[in-house]
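Just one chain is shown here, as structure tokens, and it is the form predicted on its own.
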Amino acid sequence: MEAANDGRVAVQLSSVTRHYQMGASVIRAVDDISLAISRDEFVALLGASGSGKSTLLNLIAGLDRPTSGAIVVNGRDLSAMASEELARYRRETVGMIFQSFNLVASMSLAENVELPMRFAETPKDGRAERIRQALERVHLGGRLHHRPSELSGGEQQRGAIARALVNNPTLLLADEPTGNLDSRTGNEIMELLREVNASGVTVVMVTHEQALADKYAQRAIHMADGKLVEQAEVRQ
């Protein structure tokens, strides 16, 4: 579907809520928030456990639906999709990077990396050179055939990266992506995740981590208990 947009914005959030019926209750995870993010942005979502920020990050990302308002993502609107589009939109647009890694154990990371081309039905002829782009791109192009259990912590987030990044997406979301790791090793996820910014790809990415957002983000913006409570230009 599509929806009038600025050129410049990769995502557009107009009065999106999403509301939990828990009992008698009403959960407000993200509560009549409206957000314009600029293309090849890097922003970062802070906010306490429980503020709507990773629950916001998988609206963005297609994965949940708003109970109200629209999501607009390169002048399509995700609330308007139907779900067979909406997972078309989740292959060929979004890249997800989590705190938890989620590979594949059984297999190798050449394996993990061309996931997401079998789920798109690329070709599987042109699958392998892919593979190996998108592994030498997080520096990891000697380790294609090694399983997860033999990596450390930051070569398998640089290889969920590169899964992420495997089909090009304009849109890449980080959810606390050094959540898992040391404070060396998740600087260099984060310079990573910063060239990739930089190659033109827009960064949304969920931390609580304030320092982070100051050293790589160029916005920071914060919630609480669903809403958006402030925004802040990022001086580097």
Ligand SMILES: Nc1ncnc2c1ncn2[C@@H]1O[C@H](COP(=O)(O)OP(=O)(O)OP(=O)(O)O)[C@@H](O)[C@H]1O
Given for the second form:
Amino acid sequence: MEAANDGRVAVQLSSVTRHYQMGASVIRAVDDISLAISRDEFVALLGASGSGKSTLLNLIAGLDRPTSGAIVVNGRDLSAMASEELARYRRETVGMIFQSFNLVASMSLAENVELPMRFAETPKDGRAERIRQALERVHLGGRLHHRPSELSGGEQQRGAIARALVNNPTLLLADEPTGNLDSRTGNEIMELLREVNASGVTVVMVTHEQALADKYAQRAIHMADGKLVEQAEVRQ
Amino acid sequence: MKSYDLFDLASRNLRNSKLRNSLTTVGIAVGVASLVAMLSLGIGLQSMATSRIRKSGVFDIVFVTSKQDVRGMRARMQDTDEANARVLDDAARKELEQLPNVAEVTPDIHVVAEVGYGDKSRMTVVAGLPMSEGTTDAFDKLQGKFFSNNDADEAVLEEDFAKRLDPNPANLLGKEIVLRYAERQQGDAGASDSQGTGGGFSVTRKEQTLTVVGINSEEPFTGGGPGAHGQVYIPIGTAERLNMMQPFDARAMVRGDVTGKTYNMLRVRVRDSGQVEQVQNAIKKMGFAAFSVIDALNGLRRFFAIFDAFLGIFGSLALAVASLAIINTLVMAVLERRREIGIMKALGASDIDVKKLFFAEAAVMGIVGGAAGVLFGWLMGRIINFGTGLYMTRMKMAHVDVWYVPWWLIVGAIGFSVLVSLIAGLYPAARAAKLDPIQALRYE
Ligand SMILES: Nc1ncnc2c1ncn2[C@@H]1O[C@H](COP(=O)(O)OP(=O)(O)OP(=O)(O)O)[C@@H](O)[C@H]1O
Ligand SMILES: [Mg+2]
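Got the form predicted on its own; could you also share the form predicted together with the named molecule?
Entire complex below, previous chain first.
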């Protein structure tokens, strides 16, 4: 709360909970979490399977709504937004990447990257150039017309990063982006995320691997049973 | 989302499952074709029927009868005042002639008579026609000429009847035929007592020689009713002079209420067809039953409205089935594309965008199916017109298109097809829109 009006704060969570009602029992997937993430920060979210990392990330992404608490991103409270506004927030402010890449299989790489621009109603003229730039940034400039099935896992994830960044978001949310990749390819992706972060984008990344968090993140946040257990400043 | 993106995405999604979507679209096309087929058949039949009446050129005629004749029997049984309705006599005829905008009042005369030609004699219906009838479309195809005057001992024969007298009807022109008929002689009590009650009349067999001046191949419209069409026409003046007994006279005599010369029906010709309704109303106010072709057209229009509605309902059945196919196809698409919908939402598509996308897919199927259906229905109509055309030429009938597809039906059918598709898309689109992206994206 204390940092809510601080221009340096990108994401402010205040007593955020997300409960699932399963019959008679309540699953507290996210349980009373308060947390501030600064602009340009690279945060790693760690924790055991089922600890609530993805749930928390989806709440920040505006794909899900908290049971209680406030999520303020760039000074705007997500819980006060209508679903249309939330969609607008997702396409303008947030970029997302996933463990399983989630490229649309029936579309070429270029078409996948064009998709967020369609939702953002970006004029048609500028799109081709922006697609090219976004794919060059992830070193896929020569693969515009390839289908996801014709690409390796690492290439697919780089394509997904290009797609996530094409609308110039200020917040990149990554849910185990290296989970399906070998460690060498995983490191390539992490290098890319570091570059993205260096260009001024706040990155929140869910991971299982302490080593990756140690190497790339500025701060590691540990979760267990929906709660924060420990926050560690990784470096500097 | 902008509409070009919407339709771009929609059509590429449709292309991704080509077979399934083409089959659904063909289903819509068949539905639309059957609708177009049914409705254009209705429209074609309607324009055929109305053009026949229009052609007869009797738009400016009001047929007048006594209410007593129309409902006399029933009225008498129920003892209402219709039994005492005005009779259509000479006084009434004079009064009708005095009405504004009335050009001419002539009696309707139709009698069964025998026509002799050489050694042949044939029973037929003889009708009297006013001179004004000669200028209507009904006598467009007249061989020879129309009557020289209203009292001439001349006849125009229907071609069909003429053939019964001579295989080559043209031979009859200028020849004489003998008309044998029953003459009605007013009450023998004498002229002094022409109003005589219960005087009745007597009937004598008579003959009249007539010269054939014309052969006609089209029937004039003479007022409807069984036996209304004549086969031999004579000038109305001649018909009145001959005093032929009509079926109506026999009925009146049996009924016993003959009170002098009355008319079965009078034809009131109005100066301008625009005044028909007004004259008709004036006549009704006088206490007579009045009927005009305008009534017939209105009745016909009402009939066809109902007829077309029925055809429309049957035609729509196939489209209703097609709409179920759309629902099925789109629901399957929603299930198959769960993950894709989740991705789109994660990338910033709103619920409304997702909904619109599925509507757009339904609309594209509706437009393509509708256009193909209209084309299909139109082709079917061409074939049917061609077929009936062949048949009609063989039967030596004038060619008429029984099938008619007006432009509004084309536009309407495609519009209706899109509308039905959109309605069919309601449920799948709503289902796609409310899909939870987190569930959809959860890796399997
Ligand atoms: N839709 C749901 N209904 C009920 N319970 C749910 C639902 N989604 C998540 N949960 C529960 O919430 C808890 C947190 O789930 P979450 O997916 O956030 O964990 P996670 O930390 O991302 O785990 P992993 O590392 O395996 O991805 C789990 O116990 C899960 O079973
Ligand atoms: Mg997870």
